[in-house]
Amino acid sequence: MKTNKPVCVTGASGFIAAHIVRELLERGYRVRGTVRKKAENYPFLLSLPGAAERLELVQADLLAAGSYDRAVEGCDYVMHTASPYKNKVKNPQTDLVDPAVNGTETVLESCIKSGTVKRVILTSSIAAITDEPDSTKVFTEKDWNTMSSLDRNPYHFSKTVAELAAWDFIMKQRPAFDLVVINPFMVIGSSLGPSLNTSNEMVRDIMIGVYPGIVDINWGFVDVRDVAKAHVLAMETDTASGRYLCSAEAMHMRELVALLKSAGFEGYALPKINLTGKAGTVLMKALSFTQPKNIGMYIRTTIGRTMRYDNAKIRRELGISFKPVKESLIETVNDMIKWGHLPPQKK
């Protein structure tokens, strides 16, 4: 146990928070979540093993000064984890920069406030490493995304800008505190609660037919439980230290389709036709214009490319060692089928 304090989860109800708090109980911790609304809104949280006696939700708003402050009262610790991720925003600056930046600045004010943090864990994301793939680049924890705007991806602008307005913040203010930062790639596995998070759907939707065929694009994939385990890690970790790339493998859609096959999940609308070609690659970027403009912009930087990263820190530094991608997806599925993200499927 690294403290008898409780441990400050925000957003607790989110889909990498709540495996936190999962992960929190689990080791005997006690976990003080913030959530948006009463705290019997969340029966998922509440019936965790633990949470009956060391489980505590109180309400947050990330745009509220001072809304924090009751939360990191008396804790040592503070996982941040609550930012809005959507593809599908009508103002960029409103619907995801104002609520990352400012819901940041808000906690560390609140962390400073409390005199007793010891370290604040961010949750940020690959998104603010790149937003576009290089096949002659392997990135790292010392990348940052230079690119995103709000007109150009503006989630992975929102990401980039909040991790950096935290590490100006710790430069700045120079509090008693210091900051560890976990940048997950594409966070995949069950989920503990009801709704459906983005990069699960991203799966989904290669399974009913919204891809018309297989493309040219790779992801990296980690189990949410492997992040949760990276923030618990990052905590328990004294010299844990900077930003930790927090990606198990990556897997090219020709491979996911292939796997979702064999795995017996062949009556969907999985893709048929191959476009990983140069002409497919061509035809993909002029149909991008016809998606929602973050949709499509997303496509036109990330298709034809190939990511490659380098995950050796997070390894040797927080001895983390990752699920297998292969048993994480097949898991992905099934769980979306118990919560009727997807149809059970036709025999």
Ligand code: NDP
Second form
Amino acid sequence: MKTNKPVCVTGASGFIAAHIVRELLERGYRVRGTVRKKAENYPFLLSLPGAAERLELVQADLLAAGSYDRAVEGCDYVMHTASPYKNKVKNPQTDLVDPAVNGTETVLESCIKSGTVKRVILTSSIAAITDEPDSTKVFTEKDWNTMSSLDRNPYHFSKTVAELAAWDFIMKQRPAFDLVVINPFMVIGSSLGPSLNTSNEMVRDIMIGVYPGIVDINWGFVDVRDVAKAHVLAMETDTASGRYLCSAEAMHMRELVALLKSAGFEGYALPKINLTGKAGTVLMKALSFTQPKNIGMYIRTTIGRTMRYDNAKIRRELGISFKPVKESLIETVNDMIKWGHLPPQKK
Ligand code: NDP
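For comparison with the form predicted on its own, produce the structure of the form predicted together with the ligand.
Zooming out: every chain and molecule, the one shown earlier first.
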């Protein structure tokens, strides 16, 4: 046990954070999770094994100055995961960037005020590494997304400027705590709560006919339990430092669709038309202009390119090994059926 004080997890109601809470409770830690509503609204957290004795939920909001003072008070370790992850927003500045950046600074200021915090583990994203796969390059923790803006991939922009703000804060304020950052790719897996998060929703979209065909795109996937474990290992490993790209292997949409078919999900509206060639990519780029602005931009900056990255640092320094993506994908689908996010398939 690294600490007998509560470990603070911001945004405990979220897909990833709920698993961090579960992982910490399983390892015997006390946990103080932050949520936006009253504690009784989160029975899925309150009923986790160990929660009755060791989980406390407190209210906090990323946009309210001083909101996290109470949450981090007396803690040695803080995991800051709360941040909006949405593809459809009205105003990227107020809906994404402000809560991501101001929220990160607010949490870090509370950590300074606490006088007890030793380390903050921040959930950043592959989005802060790049928003544009580059077929000639293997991405690592050394890379920074320099392309995104409020107009171009605003979610990626929000994660980039939030992580930059965190490192800038550490450099300028020189606090008594250090910062370790986890940069996951597309996080999938079973959800502890009833909400459908954005990355699992992407898998659902493939199954309900949102994509016109199989397009030339690949994603890195990582199981949510591995992401939770990475956060806890980043706390428990004294020598952990810097950023950790957190992803198992990448998978092309073609393989993903074939896997889902062979796993018995062929009754869903899985894409059939092959659009992976050059003509398909040109067609998809033309169609992208019919989509909402940020989705269209995402299509134009990712389709027709191969994403490659190196996860050696997290495996070597945190000793993590990743669950095979194929298993996680099948679990994700069964879990979405269980929660009613996907109707049972037609036989
Ligand atoms: P969720 O949408 O499930 O969780 C987001 C969390 O942030 C929720 O607890 C939400 O609270 C909280 N939140 C949002 N806005 C505010 C606010 N103004 N004040 C307080 N809390 C707020 O997303 P994930 O679990 O998927 O993502 C968690 C983190 O991981 C995010 O930082 C995301 O960028 C990052 N990430 C996610 C990846 C993925 O594939 N899922 C990949 C890489 C990084 P509420 O429940 O009340 O809405």
